[in-house]
Amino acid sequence: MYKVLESPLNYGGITLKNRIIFAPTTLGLPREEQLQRLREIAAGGCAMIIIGDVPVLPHGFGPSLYNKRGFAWYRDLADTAHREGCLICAQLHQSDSNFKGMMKYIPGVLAGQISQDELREILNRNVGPYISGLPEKKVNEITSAFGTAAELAVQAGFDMVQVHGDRMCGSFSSSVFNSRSDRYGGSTEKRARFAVEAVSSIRSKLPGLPIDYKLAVRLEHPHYGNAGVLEEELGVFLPLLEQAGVTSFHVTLADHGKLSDTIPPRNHPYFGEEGCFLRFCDTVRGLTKLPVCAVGGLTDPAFVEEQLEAGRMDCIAMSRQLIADADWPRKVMEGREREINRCIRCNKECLGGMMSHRGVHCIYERKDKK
C-alpha cells in the first residue's frame, strides 16, 4: 500500500531499509529511560535514529565523545540501535551560546524570576555579539574539531554523521547574527565558510563517510527563524556544501526564535498544516540532486506516501509522532494504521515536558498508565 515509504533508499552512501528516520530530539530523560525510549523507537521499524547535539569539542554541553564515560554512552546507543536492525547517526554541533556571559542570569532562573522562554530570548540576543567576536583562531579550532569528533563517532559505532546547520553553523550563516568583517562574515559565500570548513574537516579525515547536513532555512515576510539561510541564499550555500562533502540534506526551519515555531503545534498561525516545512524541500529540490529528508508535522502515512510519490522529498524524519507511537513504521507497513496513536501536535508533554525539565513524554503515556 505504501510502496515508496516501505522501499529502501541510498541516502548519501548508506542504505536505509525504508524512508523513516527518527529526527534528532533533546529528550531530557535519565540515561536508562532514554536508552529504553530509543530501543523502542529502533524496534518499531524506523530505518535510522539521529542522536541530537553531540558536542564536537571535549568540553561541550552533554555527553562527550572524548571521555570514557561519554564514549561508552554513545557506544551503548549505537549497539542498541544496531541490535534492532536500525542505523544510527551522530548530529555534530557546537553551541553558539555564551555560557560565561549567561552566568549572571542563573540566580534569577533558580529563583523563578526568569522563565525558560525569557532565558531563551536572552540567549538568542547574545548569539550575535558572541559569534561575531570569536577570534579566528578559536573559529578554526572549532571547525577542525568536527573532523575529530566524526572520527570518534565512527569508532563508537555510528553509521553516519549529521552537521547541525543551526547552532553555531547556523548563526555564522545568518546575516541577522553574523556581523563579522573578516573572511567569515559579510557576503553569503563568507557566511557559509564556517559550515563549509566544518564539513571539509570531516571529509578530509573520513573520505568515505556519509555526511548529512541539517539545513536550517529562515523566512522573511513573515519572519520566522533567525539563524540559518534565507531561501534566496540557498543557491549559493548548497553548491558550496556539496563541494565540501555533504551527501544529503535534512531540511527544516531555522531556530533561534520561539520553540513553538520549530516544533509547531497544530494551531500554529503559519506552520499548522501537515508537512509544514515541505515548501523548503521544494526549493532545495530545485538546487540539488542529493537526497532530501523532510521533517515537520508528518504524521499521516497516506499524506507522506503521496508527497514521496510526487518527489518532494526522498525520506522523512519524525520526532513527536515516534514518541507518540514508536511502532508507527511497523503498524503502517502491516496495514494497521487504525491502531496508531496519532500525534495531535498539542506540545503538552513533549515540548511542555522539556521546558518544565520533566523530559520529553506524550499524552498517550498518561492514558496508558490509567
Ligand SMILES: Cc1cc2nc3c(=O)[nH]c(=O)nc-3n(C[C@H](O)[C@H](O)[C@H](O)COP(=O)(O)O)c2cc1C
Contents of the next structure:
Amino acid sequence: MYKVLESPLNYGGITLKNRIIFAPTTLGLPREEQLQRLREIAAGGCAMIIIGDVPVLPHGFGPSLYNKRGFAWYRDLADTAHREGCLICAQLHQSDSNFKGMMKYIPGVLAGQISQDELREILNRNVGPYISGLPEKKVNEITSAFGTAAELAVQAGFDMVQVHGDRMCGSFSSSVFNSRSDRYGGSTEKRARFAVEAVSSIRSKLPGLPIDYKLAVRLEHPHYGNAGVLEEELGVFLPLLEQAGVTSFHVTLADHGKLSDTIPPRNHPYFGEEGCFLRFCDTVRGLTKLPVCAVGGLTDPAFVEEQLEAGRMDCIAMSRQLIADADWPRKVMEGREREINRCIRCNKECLGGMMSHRGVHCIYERKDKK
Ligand SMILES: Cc1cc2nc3c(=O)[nH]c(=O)nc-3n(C[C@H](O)[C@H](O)[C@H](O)COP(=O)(O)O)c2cc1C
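Show the form predicted together with the named molecule, please, the one above being the form predicted on its own.
Now the full complex is given, and it begins with the chain already shown.
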C-alpha cells in the first residue's frame, strides 16, 4: 500500500528498515519516563530514533558522554532502541549561548520577571558577539570535540551521528551572527569552515561512520531563521560538507528566531501546511545525490507516500506526530491508518510542555486517560 514508505533505505552505509525516523526531540521528562517514551517510539516501528542535543564538550546542558553516569544513560538508550529493532543516532551539538554571560539573568527567570520568550530573545541577541569573539583556540577545541564525542557515542552503541547544523554550526554559518574577520568569517566558504571542520573531525576518527547533517536553511524574503544557511548559499555549503564526510542531509528551517517557526503550528502564517519545509528539500535535491530526509508537519501517510514517490525526499523524520502516536508506522503498515491519533500541530502539550518545564506531552494523553 505504502510501497516507498515501507521499503528499506541505504542511509550512508546503514540500512533503515523503512523510511521513518523519529526527529531529534528533547523531551524534558524524568529519566524513566523518557526511557519508556523512547521504548514506545522504537516499538512503534520507526527505523531510527535521533537523540536530540547530545553535548560535544564534557560540560554542557544534558547528560554528558564523558562521565560514567551520562555514558551509561546513552548506552541505556541505545540498548532500548536496539531491543525493539530500531537504530539510534546521536545529534551532536554545541550550544552557542554564552553560559557565563547568561548567569546574570537567572535570578530574573527564577523570580518570574523574565519570561521564557524574553530569555530566548536575550540569548539570541548575545549569540553574535559571542560567536564573533570566540578565540580560535576555543573554536578548534570545539570542532575537534565533535570527533571525540562521536567516538564515545559509537562506544555507547549509537549507529550513526547527526551534526546539529543549527546552534554553533548554524551561527558560524550565518552572516546575521558571524562578523569575524579571520578564516571563520566573511565569505560563504569561510562561514562554512566551522561546520566543515566539525564534520572532518568525526570523519578522521571514524572513517566508516554515517554522518547526517541537520541542514538549517534560512530565508530573507520573508525573513525566517537567523542561524543556518541562506537558500542561495546552499550551492557553496553542500559540496563542502559532502567533501568533509557528510552522508545524508536532514533538511529544515533555521532557528534562532521563534521556536514556533521551526516547530510551526497548523495556523502558522507561512509554514502551516502539511510538509511545510519540503520546498527546502527540493532545492537540496538539486544540489546533491546524497539521501535527503524531510521534516516538518508530516502527519498524513498518503501525502508522505506521494512526496516520496515524487522523489522530493528519501525518508521522513517526525517529531510531534510520533509523540501523538508512537504506533504511526505500525498502524500505517498494517492498514490501520484510521486508528492513528493524527497530530493537529496545536503545540499545546509538546512545545507548550517543554516551555513550561512540564516535559513533552500530547493532548491525546488526556484523551487516552479518560
Ligand atoms: C518538544 C520538541 C523538542 C525538540 N527538540 C529538538 C532537539 O533537541 N533538537 C533538534 O534539532 N530539534 C528539536 N525539535 C525539532 C524537531 O526535530 C522537528 O524539526 C520539528 O518539531 C518539526 O517537525 P514535526 O512537525 O514533525 O514536529 C524539537 C521539537 C519539539 C516539538
